[in-house]
Amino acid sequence: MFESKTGIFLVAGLGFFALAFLVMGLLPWLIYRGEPILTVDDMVQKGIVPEFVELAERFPKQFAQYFGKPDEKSFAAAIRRGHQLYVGEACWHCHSQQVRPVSNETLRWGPVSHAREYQNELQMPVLFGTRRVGPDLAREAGRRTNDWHIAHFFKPRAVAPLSVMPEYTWFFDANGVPNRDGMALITYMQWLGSWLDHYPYYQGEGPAGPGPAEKVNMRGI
């Protein structure tokens, strides 16, 4: 059997499967098994993203009703709720959170994703995505303004004419102001990747991206 083409392909297939399991499963586990899993509370101690504060300033009445004041506790609550919505609305079907080493992805979204980016509670299970209809969101934080995200969720083709994304009008009150879920999801978008010590890509700075000091200065924190 093993001398036939079928046998050769079978052995090769099993060999490649074993190699993939070793490189993509067992090896990362062995390397990072001693690393702590960061909680949301751990990550918010690095600071509140300014876009969350901007939501409080822009919509003070609604923000106070939904979250109180923009502190670490409300920021953590908004991130957790935003993550629930991101998963529940199946956003990960069309938006991955993993930059892959193919198709010039590093020119569009920065360096290839690495394991330590997923060492936190909101990446379990990891949201690598099943396909990429929209852009990768692994490091979305601060790349676009709150106004852009508000317009994009309410009427996607107003800011991206070729978008196939549905309109998420239920994230808004009758007067067009984002409601609790809308603000939470926008906060989650503005948080993705911001916890990294070295944020690899920020507002068109290129694949290398700024270091932590530059990130702080650019974000006004």
Partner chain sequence: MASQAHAVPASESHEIRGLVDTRIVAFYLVTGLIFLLISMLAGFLFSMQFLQHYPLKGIALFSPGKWRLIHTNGVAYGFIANIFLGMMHWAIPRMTLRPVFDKRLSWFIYVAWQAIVLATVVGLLAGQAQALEWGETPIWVDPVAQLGLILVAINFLPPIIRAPGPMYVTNWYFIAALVWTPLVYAMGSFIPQYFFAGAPAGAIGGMFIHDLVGLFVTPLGWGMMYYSVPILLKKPVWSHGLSLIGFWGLAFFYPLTGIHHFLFSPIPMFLQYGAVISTIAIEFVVTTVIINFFMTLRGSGDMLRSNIPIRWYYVGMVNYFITCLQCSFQTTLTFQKIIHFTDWVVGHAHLVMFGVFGFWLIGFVVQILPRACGKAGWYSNSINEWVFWLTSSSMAVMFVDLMIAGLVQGYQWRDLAPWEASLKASTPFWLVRTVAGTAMIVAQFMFAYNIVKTLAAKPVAAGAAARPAAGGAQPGLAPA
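Having seen the form predicted on its own, could you give me the form predicted together with the partner chain?
A single chain, with no partners or molecules, comes next.
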């Protein structure tokens, strides 16, 4: 078997691969099978973040043109587009969306990420991330104001002098007002982590939220 064609084809090739897939791939799926995969439309039923409404108030003309009224439907559209840009611009190669239970990450960002937070269509494929050039964004909602994000996306070094984040000037119109993509991305930022009962969490505020992730009661998820 060890040197035969069938042995190598069937056992090493198909067999070992299938074994690994069953154990390391199918098993986690079976374990989490009870958790429904939510769509964006499901998730926005729990309400829209105030920052989205604020964008509509601050840039009424542009907002109306891009999104109409700030309701669940336009909110869902903004999140979807924001997520698309987050993936397409490879933000996820500089930012993670996963707070680990080690290395004081809970002190820096807030509650540990819970499996349930990822059971939705915007985590297909999942956006854990593998490199943090910039900080984790899983708890970004509400940490910064819209204005901060606007300044930051246009010129990160205006608000963080040592930043190495790219300038995303193409998310703005000629007057420096965020365009549709810019508003979508800001909305997505303001949404990340907004499903937690307690947010935002600021570094230095002491223990993260009400306790370990298991005890966190997540709004809508």
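Heads up, when I say rigid core I mean the largest set of C-alphas that superpose within 1.5 Å between the two forms. Quick caveat, the model's predicted, so the values are computed rather than measured. Residue numbers count along the first chain shown, from 1.
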Cα of Ala90 displaced 2 Å or more between the two forms, core superposed?
no
Core superposed, what is the CA shift for Phe9 between the two forms, in angstrom?
25.8
